[in-house]
Amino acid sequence: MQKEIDVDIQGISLSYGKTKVLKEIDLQIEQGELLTLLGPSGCGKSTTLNIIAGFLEQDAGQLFIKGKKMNNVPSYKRDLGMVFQTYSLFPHMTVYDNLAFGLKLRKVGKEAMDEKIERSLKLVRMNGLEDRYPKELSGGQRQRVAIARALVVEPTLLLLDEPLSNLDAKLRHELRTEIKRMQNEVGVTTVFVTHDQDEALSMSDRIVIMNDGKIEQIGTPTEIYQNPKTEFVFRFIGSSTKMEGILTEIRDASYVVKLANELSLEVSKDNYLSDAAPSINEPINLYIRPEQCFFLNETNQNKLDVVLPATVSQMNYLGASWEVEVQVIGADQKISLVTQEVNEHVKVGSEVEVGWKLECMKISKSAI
């Protein structure tokens, strides 16, 4: 059963002078989903959110919320809840009064107001702190109040603009779990802006990857990570080792690439990330993710398509795993691994063999 569309963005563009900030963005946001706009600084994600919120007006294109055209409709008439990274609480008001502010503007009666505020504070697990002022709360508590204030008016849309960026790592992890729980419980359609890929992957129903004012890919977290459609998406989400080579042969379903160490690899065309097809003798980049690389052992020795001798050059302990960098013997190539399989034979300076399956490799045209 197809879900209703709460937000429909059709060909929206925006320029500041000669600089195009958004380039004909098309996006539909489904009812009840948590959709994340993800990308580097300056990619247009906050601009897109501000257009949805009504803080900016696009130069071209149409915006619909719940089927109603929103071009030139002021923000206060769009039935939105907004949470910023700076909390934006009224410092001279108690928690109760901060939540009551929007309800009073909507002329909600005292009894209904008390019920809504109590319900919203319970939702963010801040009940009992109604009489405190923002200065008496921790950063995490202030952000919970900001979320409760946005939800108490029961908005059509909840817009979150980098709401966790000012918090420490542990609190960010805790609150992103809480935000997803609250969003599921309330069922409000939510647009979340972040530059943090961990937040996006862990919280989102769908992710919109943005770059240079345009959308690179839209998909579930699993689709974005496992099946990137462009080189930018692959390199932006997660980490990878890049290997440079030359295309020596084009077959029906694969490309054959010779690396600098004379190793030739046959890589599926399904894993090609560039728009234009490559040509023979053209520079090519190959990529492999650290978690897809393994130390050769008795268990996997017949399962890896590529095996290279290497020397361990660096090891970083991450708690649940190790981040290991190795230098390929006989080639100017370093490879990164993330693994739990570290024993007394794996240490800086020791010789090892590392490998991976060819199906895991991604391929693209070199920018050179």
Second form
Amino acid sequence: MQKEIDVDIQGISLSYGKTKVLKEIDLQIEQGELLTLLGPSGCGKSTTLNIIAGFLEQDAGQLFIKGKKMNNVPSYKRDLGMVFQTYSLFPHMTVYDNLAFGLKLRKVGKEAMDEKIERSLKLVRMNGLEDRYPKELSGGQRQRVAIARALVVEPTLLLLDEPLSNLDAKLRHELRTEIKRMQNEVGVTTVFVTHDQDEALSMSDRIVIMNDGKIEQIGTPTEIYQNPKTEFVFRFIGSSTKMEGILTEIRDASYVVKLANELSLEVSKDNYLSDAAPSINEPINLYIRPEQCFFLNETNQNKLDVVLPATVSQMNYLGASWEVEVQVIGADQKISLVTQEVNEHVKVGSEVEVGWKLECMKISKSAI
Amino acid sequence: MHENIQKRDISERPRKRKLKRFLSPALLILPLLVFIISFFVVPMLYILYLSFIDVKEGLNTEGAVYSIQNYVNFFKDPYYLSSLWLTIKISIYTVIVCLVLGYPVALTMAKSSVKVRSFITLLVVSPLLISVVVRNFGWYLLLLPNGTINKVLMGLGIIDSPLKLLFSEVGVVIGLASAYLPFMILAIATSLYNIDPSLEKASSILGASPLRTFRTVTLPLSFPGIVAGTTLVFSVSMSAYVTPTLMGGAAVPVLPVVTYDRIMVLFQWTYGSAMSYILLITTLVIVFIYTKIFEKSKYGEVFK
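Alright, leaving the form predicted alone aside, put up the form predicted together with the partner chain.
Everything in the complex follows now, all chains and molecules, and the chain you saw is the first one.
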């Protein structure tokens, strides 16, 4: 069964003076999903959210929320809920009054109001703090109240504008799961804006990767991570080691690329990320993710397609894993690895062999 | 040996550091402190002392009798009481005019870009660059019975005979309000700048119209600025001398003017001193009660 479309963005553009902030964005948001707009700063994700919220008006294109055309409808008539980066609780009102603000405007009776507020505060685990002023709450508590205030009016859409970026790492992690749980419980369609890829990957039903006012890719977190459609998406999500080479041969289903150290690699055309096909002798970038590189041992030596001798140049202990950087012997190339176990022979300066599978490599045209 | 040195370091350092920490700011405020004590605190105390001496004329305190007679006389005389009331009334009018004219300007400044904001600020403070006497004579020419304002109003047929703008309470309020408007605007604008713009967004997304947002969010959050601006304008209006003299003359005998006459014309220094203190205490009490009312109201949280 086709899911209902809650938000339908059709060809929306916006410019500030001569700079085009949004370039004909098309996006459909399904009923009940948590959709994340992810991208570097200035990519247009916040602008898109502000257009949905009604704080900005697009120059061109249509916006429908629940099938209703929203062009020129002011934000206070859109019936939305929003959580801001700076919490934005009314400092002169208690927690109760903050939550009652939207309900009073909707002419909810006193008894129903009390009940709704209690239910919302229970949802964010903040009941009992109704009489506190925002100043008397911690950052995490404020953001919980802000979420409750956005949800208590039962909005058609919940907008989250980088709600976690003002919190410390531990709280951020905690609230991440909390928001996911609340969103599931209430089932409200949610648009989440963030520049933090971990947040996006862990919370979203779908992720929209934006860059330079355009949508690069829309997909589930696993699709985005494992099958990036463009070089930008691949490089923006997760980390990777870049190697440079030259295209020497074009085969039916693969490209043969020669690295600087004379090593030739044959990579499937499926792993080619650029739009335009490359030509012979063109410079090519090759990428491999750190977690897909391994130290050679008895169990994996037959599975790895590329094996290079290298010296360990740096080791960072991350608690659950090690981040190791190795210098390939005979080439000006460093490779990063993330590995759970490091045997006692691996130290800075020690000689090792690292390898990976060819199918894990991504290639693209060099931008120059 | 080595241990010894370490021990001494530990015990001596904090005390030295404390002294240093205290000494440098003390040195920095010392000149101001000397200035304030010698030219403000001492004269004020001397005037307070004078106000409790019961002599008819001059500064001759030899064989003086200490009493509260000066204060008793003041409150027994209806002329002085009405003068005090007139001063309060005119100050309140001035505050209201400044508030009504100033708030929209402050709001505009808060909503403008930095460039426009600094331009408006310049416009707002520019009257302060002109001497208060020059400014008052400007108003004088405008407000005369055959001055520009009356001529225009009569020419338009709005009034038949000239309005009494000069040498009246209206004139004094116009003069005071135009002089003190910049203080009101800047005080309110400062508190409006401090309001997180996303609060208005939050209010709007919750369903509040712009007017409702102003009434329930922006206005209450600007109360600190309103209180600062109104108390400032009220206090300086209560003690204003030049403008009431020039714009009101004998028709508007506010307390500072009356006090001045007592001391400089009738040489009743001690009675004048008591009057000065009555004006000061009245102003302080009104300002105190006024701010307390705001702080105790349901918007008290804004002031914390």
